[in-house]
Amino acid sequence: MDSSGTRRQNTRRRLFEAAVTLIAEQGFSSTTVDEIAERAGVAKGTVYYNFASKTVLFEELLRHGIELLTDSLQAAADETAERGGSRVDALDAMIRAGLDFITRYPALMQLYVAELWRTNRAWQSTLMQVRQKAIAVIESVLREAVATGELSAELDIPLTASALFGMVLVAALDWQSFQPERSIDEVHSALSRLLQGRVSGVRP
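Going by the form predicted alone, give the structure for the sequence I pasted, one chain, nothing else.
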């Protein structure tokens, strides 16, 4: 990538980070483009040069964030498969990857949860599409586990995938908000035990 492309990428990253932090703190409606520009350390015109409007910036922010999470989940599954691990091992690795991601981007995930239930937003369709991509990664591993006999053929794959995704998201946000003294290893261990005991039927 040339220097101008690198600069634009860095500028967009700063705008993303500024926007997600401000909107998580004070809400979408209360956050102004001036504030986003100031937090990012750029001119107001730079925001509009990169994004047509605050709404477009926010939509791209959500898309970008959940796509990063999806990539993290897929990488965890792929790395487990390369090591010869089981599909349940892959699910466990995905839990850890999800916790790691939320630890790095807590404001983004708080924002995602807040926006998930607001059906009147212009970006709702985009949010549902990128959420489904993340869920689909988990569904794929569950299907493989059922096909190989690791998990029961009676498993409701779409619902179980959504439950696992939600479990990690809510547990991580609850941990950071109400039990910050716990380590990520403790949280992962607790969720791993749930996975092993409640999903696969194998006691740890």
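Numbering follows the first chain given and starts at 1. So that the term is clear: the rigid core is the largest set of C-alpha atoms that superpose within 1.5 Å between two forms. Just so it is clear, the model here is predicted, and its values are computed rather than measured. Compared with the form predicted in complex with the DNA:
Once the cores line up, the CA of T11 ends up 2 angstroms or more apart between the two forms.
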Contents of the next structure:
Protein chains: 2
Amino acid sequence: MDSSGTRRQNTRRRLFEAAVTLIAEQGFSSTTVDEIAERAGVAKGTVYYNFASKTVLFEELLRHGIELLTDSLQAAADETAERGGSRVDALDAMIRAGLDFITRYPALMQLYVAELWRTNRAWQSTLMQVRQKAIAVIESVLREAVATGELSAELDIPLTASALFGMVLVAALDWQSFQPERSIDEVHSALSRLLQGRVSGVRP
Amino acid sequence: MDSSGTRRQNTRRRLFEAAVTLIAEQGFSSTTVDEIAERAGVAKGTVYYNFASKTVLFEELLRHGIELLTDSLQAAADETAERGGSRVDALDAMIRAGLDFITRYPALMQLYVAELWRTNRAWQSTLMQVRQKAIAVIESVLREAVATGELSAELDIPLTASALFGMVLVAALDWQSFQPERSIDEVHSALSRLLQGRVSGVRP
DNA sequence: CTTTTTGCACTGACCGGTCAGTCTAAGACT
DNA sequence: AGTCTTAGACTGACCGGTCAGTGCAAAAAG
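Previous: the form predicted alone; requested now: the form predicted in complex with the DNA:
Okay, now the whole complex, with that chain kicking things off.
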């Protein structure tokens, strides 16, 4: 059977899964270690056997989770490039990838937004690194698009990247929370339209 | 400053001010009532004389705060209309108003984002009402713009409204936290450009 | 005189973290 | 084979501290 190495890995994974939903629902401080342990089906001591503290558990969770997002955005951009799509197509593909990601891991993104702009918290620097990695993927696509002349050279790359990220994030979270009856295609096309300026009355 | 209003109103205001920054920094659960009272320069008993509980204090704070935002967005839209501007101009003015608001009350918006998409929390319904009021202001401008033909009839109004709101919110919070050296005009014009589709290489 | 605020001691539930001990499977020794 | 040892993973009762909320008498404000 699975030897000790795998067993531990498995326990850690279950603790992550338990923690991410609980913390997304209730916030870090009002989620108790007992709750996390219970939902993961392990004893409280096991949490501390696997992680130095509640905070460390949370930090590792964040790091692991956002790595998944970054990889997924990067993959979307790369695939578009391989298919010979434009850089604007790549942005569109990344919007889609972002929406897919939030559909799969809603709790993770929920918790990310809830913590990102707080100050004086232990995991502040972890979050900043993590944010920078995600935004950097968007920025590099924007930069390429400006280089190839697809987008205006006037573009403020860092600001636009963070605005795009925010637009997708909030729209997706709102979609999940308040209009879950919409399809992902509806959300995607609303965002695409916004991005491509068709909002401003240019009829197709 | 003015000591307008009754004595009681004054202490309530000071409690709001103390609570909003503390909770934005630390979150609701890890902010103690003693801290709030101390920062407001008031005895702990006074907190409970004025508010039924910590939760109620927070709820009233949210309600009061977002009312300010809604009023400010509405005012921006109305002023544009009075000046005879288009509905797209009104959207632009609302973006500006949103940025101004976040500049003035960063903690409030910080805390709003942190709590909005949580579930199972006492103030969930308060937040939903509050969100609906703010989004409704944007939606009504979008609706008018569609009616006058300024914007495409294909526009998905609720989704676009929440995407716009999110775009401004996240861009502004990122601006404050990570790029405070930028001027409000830079942020504003980056967002305007995004909205008016000039991202896609179309020069004005 | 009424409303509001103060100061402060107190309670009881709750929670992060600890620790001595249990379980199990894989050797090691006889 | 049977018995003993070791190491890693896990357990849960327990401890010490924290904090929302209470109670109340006395002072301040209006």
